[in-house]
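The data below hold one chain only, encoded as structure tokens and taken in the form predicted on its own.
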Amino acid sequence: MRASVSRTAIVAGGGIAGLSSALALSLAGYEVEIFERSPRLEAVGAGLQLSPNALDVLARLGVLDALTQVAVAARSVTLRSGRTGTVLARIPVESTAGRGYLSVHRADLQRVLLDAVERVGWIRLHLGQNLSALQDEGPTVCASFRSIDGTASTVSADLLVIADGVHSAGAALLDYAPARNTGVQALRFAVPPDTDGSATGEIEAWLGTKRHAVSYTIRRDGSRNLVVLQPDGQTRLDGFSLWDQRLRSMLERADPVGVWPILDVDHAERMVPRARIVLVGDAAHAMPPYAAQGAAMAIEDAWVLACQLFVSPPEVALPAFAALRAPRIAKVVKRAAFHRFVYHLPPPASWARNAAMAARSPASLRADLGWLYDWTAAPLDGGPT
């Protein structure tokens, strides 16, 4: 269902939650306008993990056959022991409605929710456009944006969504405290497909004292990520050298994509409601990725906004929102720190853990993680699901 366009919203950040947050505000009836501050659209980082709650707001928004074509299906995820490689845990991660749950390389996410916004005649994207100053007072929202070549130039909206990301200027703006090291770093790595070119599903999870590694394929040819996470500061894998023999030969035929600080921000201080200035994706609530859920965060909050959006004007729906996510946010944030601490156990609390892993089913498990992979979205105009 799509409202008729009347209202106007400003978009700062073309990423994942800007993306998303401009085809979910068009179908609630806003011309929006995009500013992403980067002169061309290029994904940062390799993959990343779309669970089943994620893939209902795609499905809504339209992307989800396009993204089925180039992101690969799992069905579980393998938790292992990083020196033995021995299996501790199989988790399922379908939804109980049988929603699926996708891998896939971030820029071809980007891609599909940029060829989508493309289709969409009331959505303009401008490239190259610093936000540098915003005013919200009065009836619109005031955006100034800075170009590349020093150009300066205001919008006025009804609407200002903050979607730039965890050195979010318009956070900056708004005089929130930066993001936040949390002393972890990611290690991210490309792994080229197997000789066979075959792409398994599976997501595999190697745990051990203060790190972990994760992988899973991200491209139909087979391409695998793979990022390590150790405590920061430590640029070489010495602390993987007497690992799964598997992971270590992973390691070695991968290139290399970067280091990353693992950082996080006050979401409870950030979505704090504003009369016409709301903040969503990592701008609002950066989180480590232990729950894998840093995307899947983004596009439901573009779905909700849009949804509070379509039958309220801002200085009502932006509350609403907040009201409906911070719970949410706050349980997703405290879920991660339970994963970082369960994960990175040293002996002899990790052999505690595995003997309890051991013991419960892969349906119990499951079941643990039912509020989050379970949620769907309320239909656009509040009506029944």
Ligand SMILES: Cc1cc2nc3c(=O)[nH]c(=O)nc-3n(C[C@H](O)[C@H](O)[C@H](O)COP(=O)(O)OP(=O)(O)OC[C@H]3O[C@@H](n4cnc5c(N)ncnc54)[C@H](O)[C@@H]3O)c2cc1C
Contents of the next structure:
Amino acid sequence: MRASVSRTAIVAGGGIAGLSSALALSLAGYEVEIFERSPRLEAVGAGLQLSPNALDVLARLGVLDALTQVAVAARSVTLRSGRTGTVLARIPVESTAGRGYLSVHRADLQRVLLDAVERVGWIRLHLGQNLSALQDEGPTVCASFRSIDGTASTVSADLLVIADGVHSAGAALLDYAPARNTGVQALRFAVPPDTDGSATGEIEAWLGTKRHAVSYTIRRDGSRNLVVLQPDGQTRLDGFSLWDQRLRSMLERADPVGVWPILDVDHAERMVPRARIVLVGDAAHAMPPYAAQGAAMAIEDAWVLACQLFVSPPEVALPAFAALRAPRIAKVVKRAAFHRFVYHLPPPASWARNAAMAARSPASLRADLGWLYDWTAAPLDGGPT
Ligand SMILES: Cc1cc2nc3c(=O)[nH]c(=O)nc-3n(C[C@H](O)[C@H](O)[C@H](O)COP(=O)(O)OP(=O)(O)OC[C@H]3O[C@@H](n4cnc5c(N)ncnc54)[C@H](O)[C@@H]3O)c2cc1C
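Structure of the form predicted in complex with the ligand, given the form predicted on its own:
After this comes the whole thing, all chains and molecules, with the earlier chain placed first.
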């Protein structure tokens, strides 16, 4: 179902949140202009896991088939002892309804979303446009953008969606406190395909004191993503020298992609509704990646926002959106913090953790995540699925 186009929206930011929001809003009857700071949408970032809740939205947006062509399906997350590689738990990740779980390069996801955006006649993408001012008064909202050559332009619309990421200029213009450093850094690596043909869609995490590593295949050729989370300020991987041989050999073959400080924002503050401005994705609720849900929540935001805007004008839809999203985001942030606590336990607490995991079946571990993975995207008009 799609509404006839009768209202206008500005989307600041052309990342996962911005492109998903533009697509969803285009279905809700909005003509959309996306303003993206970068002059090109380049292959930034690394691997992403996309859980069934995110894939349900991508199906509604009509991009899941294209994504499935480039992504890799995963059936489970395997938690291993960092030191020995022993399997501690294997948690199935498909939804109860059978929706899959994919791992993908962020650039491939962005490309699939961009291709879909380019097919919609009433979405326009403006590159090299940096959000620099905004005004939310009266019946429209105004946003100003500065291009690389210094030219400024101001546009007005019925709605402004701020989707400009963790270092959000929009949030700063609204006087929100900046993102906070959580004291952890992520070192990301690209690992070439295994020569022994052992590449699988399995997602593996190695757990250790104050650090862990995650690896999974992101492309059909077997290329892998490897991310190491460890205390801030350490540029070397000394803490991993005695870890599982398989992880060490991956690290030896890996090409560094970059170091990401792990940041978060005050999501409760940023999700309080405003008249015609809404923050989505990392701009609203950047969260540490321990539950692999940052992009998934950005994608969910896009759909829930569009559902509200399909049936109501912004002044009604934005409070309804906040009421729906704030509790779920708070729960996901809490779950991610729980994962960090559990993954990074030192001995002897880690021995108790390992015993507790061994005592539970895969189905019971998966049941803990039912509220997260089994979430589905309702039809735009709120009618039956
Ligand atoms: C180590 C690590 C691992 C992760 N793993 C996962 C995972 O497995 N699964 C998952 O779901 N999530 C994961 N995430 C989180 C995920 O990457 C983010 O939540 C997601 O990319 C956020 O998307 P976004 O569109 O909100 O922000 P971004 O992807 O940062 O996009 C913001 C866009 O806005 C643009 N922009 C910035 N400033 C301006 C401006 N002033 N004007 C206009 N445009 C602007 C930027 O150029 C960019 O294109 C991980 C994150 C990290 C750090």
